[in-house]
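What follows is one chain in structure tokens, specifically the form predicted on its own.
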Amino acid sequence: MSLRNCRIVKVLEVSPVGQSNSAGDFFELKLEYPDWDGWKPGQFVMIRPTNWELDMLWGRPFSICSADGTSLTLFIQSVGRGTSRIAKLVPGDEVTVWGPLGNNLAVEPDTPTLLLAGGIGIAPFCGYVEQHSAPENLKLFLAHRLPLECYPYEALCGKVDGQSMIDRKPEDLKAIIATLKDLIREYAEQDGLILCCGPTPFMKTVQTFANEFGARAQVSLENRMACGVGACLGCVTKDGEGHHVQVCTRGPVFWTDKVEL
């Protein structure tokens, strides 16, 4: 990563998403465009508000939702101290952004492609759908625990075929797993492409069925990261041969037969 990819930009907008009227569980953070030469869906950024000063030294990683030359948009769930403070940013606050980082999701415009999202794992698919040249070949499946309006699901379903299932009780989880199995079998039989992002148990389930049916599938890992450039080794996982690799620089996207979950 060059110095060109590390910029201080200003917050343009912080918008709650879902039922809350204040910054809270889910929100959209819009920043000034960092003047990148380009980016690809599946890549991520690290951000760190400058007003953190010496408190919380490390940045936070987020998938890139969209970047259009005038702004960079991130979809964030407030789950800890860092994201809670990011939710309280206001327009004009400054944020250090470094990226775009990591590799990208596979794109095969003429291939039926199944997007499997678990909760906040829908974030990288916003940019994927936006940039795809043949969205009629995409199907989105979202498994979620919070109300559907907390996610940018409806906006995506205006462009692609969508299906959602809520996970509130054990019976729901069984139904989700059965649906995943049917979908992965269907896409394996037509040599389709499967892309997945979500909680580790969700991705493990996808990996299991992908291996069972010989499906071509990728997972986008959400391991904890500190530096984002491969130096701190805080995000390592094991590849398909049992070697430790940095998710931030070797991923975050891996083929399911090339990574241990």
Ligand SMILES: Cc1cc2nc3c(=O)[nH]c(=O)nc-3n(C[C@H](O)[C@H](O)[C@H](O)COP(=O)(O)OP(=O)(O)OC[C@H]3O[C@@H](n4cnc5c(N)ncnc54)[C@H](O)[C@@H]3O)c2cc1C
The other form holds:
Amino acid sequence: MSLRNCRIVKVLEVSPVGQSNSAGDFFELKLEYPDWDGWKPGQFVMIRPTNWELDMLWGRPFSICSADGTSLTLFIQSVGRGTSRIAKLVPGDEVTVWGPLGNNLAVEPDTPTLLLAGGIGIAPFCGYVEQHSAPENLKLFLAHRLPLECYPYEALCGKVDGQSMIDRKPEDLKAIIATLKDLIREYAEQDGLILCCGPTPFMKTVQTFANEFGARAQVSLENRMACGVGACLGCVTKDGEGHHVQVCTRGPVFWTDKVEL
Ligand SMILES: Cc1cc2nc3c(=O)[nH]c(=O)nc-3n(C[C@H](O)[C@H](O)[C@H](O)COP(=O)(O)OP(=O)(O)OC[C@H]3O[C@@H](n4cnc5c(N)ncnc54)[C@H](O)[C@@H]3O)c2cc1C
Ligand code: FES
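What would the structure be for the form predicted together with the ligand, rather than the form predicted on its own?
The next block holds the full complex; its first chain is the one shown before.
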């Protein structure tokens, strides 16, 4: 990433999605377009509001949902100090943005492709569906704990085949795991492509079944990050050979047989 890709841009809009004013808030953050040459679904940005004090030194990473030459849109769940302060930004506030960062999700337009999202892990799939040239080959499965309207699920289902399952009780989790197993077996049998983003236990389950059935699958990791450009080593994970690698520069997308979760 060159310095050209680190910009200060203005907030255009902050729109609550689903529930508001309670834990688990979701919102869409629309920023001025950072004048990129291009970006690919699965890549992410680091953002840091310029009015953060020294107690909030580091930016926060978010998947790019869309970026169309006039604006950059992120879909965010408020989970802690940084995200709850980002939720309070108002139009005109300034944010430092650096990106697009990391590698991208595999795209094979003619291949049946299964998108597996756990909760806010649906975010990178917004851009993926938007840019895909054959969305009829995509199927989205969302496992979620909070109400469905918190996620951009309905909007995506207008474009691709969708299935969602809520995870509230132990029986729900068993049903989700059984469904993941069936779906991954089905896509492995047709040499399809599987892309997954969600909490680590969700991705581990997908990795286990992908290995069992020999499926071609990628996971997009959401490790904690500070610099986003490979310098701080705050985000390291182990690759398939046990070597430490930075998720921000070597990932966040990894083939399931090339990463330890
Ligand atoms: C490549 C990448 C893409 C991401 N894309 C999105 C996205 O599109 N939308 C979105 O809402 N979030 C996304 N995340 C997660 C997001 O960056 C974190 O939720 C955010 O940094 C938390 O900041 P905070 O200051 O609010 O939380 P903190 O106050 O630092 O922590 C609050 C709680 O959140 C947990 N937490 C902190 N960082 C993460 C993390 N990276 N992943 C999971 N839990 C975390 C902490 O363990 C703690 O329990 C992404 C992360 C990565 C690495
Ligand atoms: S976040 Fe600093 S090395 Fe990855």
